[in-house]
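Form predicted on its own, single chain, as structure tokens, below.
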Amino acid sequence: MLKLYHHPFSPESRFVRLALGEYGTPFETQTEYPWARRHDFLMMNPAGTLPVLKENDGPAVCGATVIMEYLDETRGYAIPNNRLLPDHPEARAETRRLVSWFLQKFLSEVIGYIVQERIYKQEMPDSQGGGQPDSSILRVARANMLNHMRYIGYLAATRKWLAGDRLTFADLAAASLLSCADYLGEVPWSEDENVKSWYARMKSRPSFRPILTDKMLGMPAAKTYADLDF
């Protein structure tokens, strides 16, 4: 049995949840608050970051891209028709490039700020940086969002899926980030119909259903969050 240490609104954790769902792999979850620096969690991952995956009594697999490679090697090979990392080296390189783009650049320039300011800070005690969102930070993140929407729109308009002709980890990475912002009503869907159409396909997949049920106490989801025909 796999156990995923995550936070429901951690974009990287959602990426792993989607991958596990696409591979049809049963798993259980434990919500972790990284800022609490729980001793047992730090023993598994001294970096104190999410996500962390444990399989039975095996060692902790730490970090979204490390988990991605682990799942490809332990699950992907067994289901070649649904493998999320393509067989061809060039296609694999493009998938990895886009996963890095989304989980590093898009996260650090946009989604990380939105999640930190609007979700994490509401859960964190004041002594650990909690409090009201910083409007100046959110303003920058919202401006940066537009450039990333254009890039995703370009990929969606010129390819069947973001990395090419088939669904890959790249689609899951982009969708996991957008889903966090979408819960908060922070995605300007009217900016690009290609992004909206691609995301509607992603949101309709069975692997997405558990994510659409996530809830933040005292902060209801945007009206279109769980609407497949938004």
Second form
Protein chains: 2
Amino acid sequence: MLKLYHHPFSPESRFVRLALGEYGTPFETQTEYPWARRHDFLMMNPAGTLPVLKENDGPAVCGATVIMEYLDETRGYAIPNNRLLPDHPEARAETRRLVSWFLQKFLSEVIGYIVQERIYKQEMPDSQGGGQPDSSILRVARANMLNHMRYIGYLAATRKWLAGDRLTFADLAAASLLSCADYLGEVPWSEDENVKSWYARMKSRPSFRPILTDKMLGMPAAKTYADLDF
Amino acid sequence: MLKLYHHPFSPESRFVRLALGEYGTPFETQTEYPWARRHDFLMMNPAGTLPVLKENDGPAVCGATVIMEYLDETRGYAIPNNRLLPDHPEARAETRRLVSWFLQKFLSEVIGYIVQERIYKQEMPDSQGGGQPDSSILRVARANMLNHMRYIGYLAATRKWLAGDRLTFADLAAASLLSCADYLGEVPWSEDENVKSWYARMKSRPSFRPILTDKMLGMPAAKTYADLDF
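Now the other one: the form predicted in complex with another copy of the chain, given that the block above is the form predicted on its own.
What follows is the whole complex; the chain from before opens it.
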């Protein structure tokens, strides 16, 4: 059995949940609060970051892209029609480039700020950095969001899926990040029709369902978060 | 033919040069100054980051870990005795975890600051952020260096190579980062005998030679930079 240490609103954790959903692989979850720096969790992943995947008594597989490669190697080969990495090394490189783009650049310039300020800081004790969102940080994130929407829109307009003709990890990465912001009503869908219609396709996939039922205490989802017709 | 767009003191570029050296793959290089945001370079890699690898007329392969996977897929399979990723998915996950640790955490907490302040800022025009190193930033980097030395020392003390019994990409990642700091005399070798003896083994590999001849105008290498006996 697989066990995923995650946080419901950690974008990188959602990425792994989507991938496991696409593969149809059952898994358990345990919610982890990285800011608590729990001793046993740090023993598994000294970086103290999410997500971490454990398979039975195997070693911890740490970090979203490391888990992505692990899942492709241990699950992807077995389901060629549903594989989330293309076959050709050049196409694989393009998929991985976009996964890095989303999980590093889009995360650090936009979504990381939004999740930190509007979700994590609400859950953290004051002593660990909790408190009110910093509106100047959110302003930067919202401005950067527009550039990233344009880039996703460009990809969605020129390709069937973000990395090419087939659904790949790149789509899961972009959708997992957007979904966290969407819960908070922070995605300006009207900015780009191509992003919206691509995301509507993502949202209607069965792998997305568990994510659409995620809830945060005291912070209800934006009205259209779970609507397939938003 | 492979062509690598790099900067001689970009740690992630050195990582790729070491990997190509280990594979014995010939390649051309072109020095790129990411802060110049050259138009044709941004067309290859919209993220504007180094390194970028081009194979003949193929698409650009962007980013150190994406290039690592590409090289393993296109070169590594062919040389099983010299492969830089282990065979077993769990061992591969451990190698990738450490590569991420070094290329993300060690880079962002230590080496990135040192290279930015002491190398890039000396080469940048003032209008693009050049100037004197910020000593408060360097102080933070040097303090963080000690924790990272301890972690590398722990790995070197308990394993033959950093990720296990064989040389892997993890060793190349750690060594490429340390080599940039070492050029500037910024590695406290006396802190950990295990790190030092592991690095001495790395430094004596033929793949390391080109890196030991790198020079920066107006900033000679620290006295022991190219010494195998340091």
